[in-house]
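Consider the single chain below, provided in structure tokens and representing the form predicted on its own.
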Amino acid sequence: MPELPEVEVVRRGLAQWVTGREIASAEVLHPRAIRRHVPGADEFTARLKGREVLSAERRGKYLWLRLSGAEEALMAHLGMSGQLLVVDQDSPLEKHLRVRVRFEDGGPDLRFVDQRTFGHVMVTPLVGGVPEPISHIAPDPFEAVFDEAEFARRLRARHTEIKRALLDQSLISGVGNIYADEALWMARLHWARPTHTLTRPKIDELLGAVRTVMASALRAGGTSFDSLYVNVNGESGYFERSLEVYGRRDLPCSRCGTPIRREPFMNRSSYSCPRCQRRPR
């Protein structure tokens, strides 16, 4: 599933090819893809028409177009293997489209991919800013808003496993399984460290970690390991290639040479080195 630095990829393409832009139309293909406006295909489509795009945000996974009049946003959730593409307007229609927006400039079109279905596009208000749906989950660690003293606070008193702290949203959003693993990696922390024993120098330090390894993804595109995840443009991210464990399983550590393991976590996978992330008694 894209995580932060994925999704942030998406938001600025978006902000390129799109803000500014009044929408001419909007078109439904797959009922599953607006199954979270509740009012349904007709309403959602009315509800854009003649509405101009003022930004494109986001929080964590979720990202949102900001629209005029009303205090509200089309907001998007990409789940698995959903795409926001701009594309030619005469350009062949995809196998997996799902929602198309066209502009009354007459220029490239918005389209919703997903091939699976588990992503979404709605309507909804805007709360503080932030579309209602999301409004309460936490900042991401690369928001002005984010507080560091107050995430160190809630992460000790969490009392569970550091990667499990890290993957909560209501906590800190947009961290995925990914890229924590690859900032317990860089911090030289066992996933199944208790959050009650690590202290603010240390805590800071994996926040660190996490902003290092996200920010390093951002540069790259992202990660693709399928031809799901691209950007606006349809182009493939390429971090994959400087993953540290993540995916790495028996190959040497770059820091110790130690082979990489992976061990069952949540019903998903956890990378780590034996010897610079020691498990915990």
The other form holds:
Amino acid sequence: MPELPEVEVVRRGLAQWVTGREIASAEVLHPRAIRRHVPGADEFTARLKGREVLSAERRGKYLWLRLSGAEEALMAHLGMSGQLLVVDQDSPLEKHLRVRVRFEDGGPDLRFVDQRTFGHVMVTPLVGGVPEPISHIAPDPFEAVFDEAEFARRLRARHTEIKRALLDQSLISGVGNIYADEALWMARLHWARPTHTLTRPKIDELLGAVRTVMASALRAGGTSFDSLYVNVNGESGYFERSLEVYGRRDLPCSRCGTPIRREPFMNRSSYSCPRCQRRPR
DNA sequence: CGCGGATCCTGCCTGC
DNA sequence: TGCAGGCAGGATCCGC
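What's the form predicted together with the DNA like, now that we've got the form predicted on its own?
Complete assembly follows, chain above in first position.
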């Protein structure tokens, strides 16, 4: 479940191992991996051949490699189980290898491996430095262009629950189920709290919690609990041990000792402390 | 038009 | 042991 910190770990790995290298060839091993690349697999591989990787960039959970020549990028979304691995070209092909990129220098491949196939990759134009398909995505809270007043205004204009809003990438990007639960616990907010009832100071507190939790996860190299999320070298992060509520049903809240509850939410789970995070009436 | 629910997909885990 | 069902969930699509 890669969210912003996990994707940032991957981006850093790609910046280190892939930038400055020229793509020799690309191979699509599963068509679903490029389903958002409308012109299809042959066009995808043709667009990549001979291009140099100029930089690795990210907004929210999306990352992309800027390419030489036309203003285009190889963009990736990891979905639930996607991995971008930098592995020796001679290493055995992974069971769930979807796209393989080889380089002119004969160095390690870039491989997109994705068990559950929710992730995807595509070649896309850059518009103002951002991939065209994600122009509707809001900046993430670590970007300089993230506007707190604008976020607060748009949040309060919504008629929905706070957790739904946090997961809405057009309002704030990079937050997924794990860090939404963690930030809400830190800010002592119940997930069902109506957005229009939040005060500006409370919104700022929540935003601070989102940043604190994500920055902490990034320092730990990301979160992993089923080994599906790994950095480009296949290594897992250590943030799981720092989680306060996510996945901790019936375990004591570290603030008050009350057992953490799990509730169904949007066809998945929401974890919270029944005492610290009172359900709105 | 805004909101909320269904859907996609595979492997692991649990319970019968 | 084997099998069925639950669970994980980001983004997109669709209906109200």
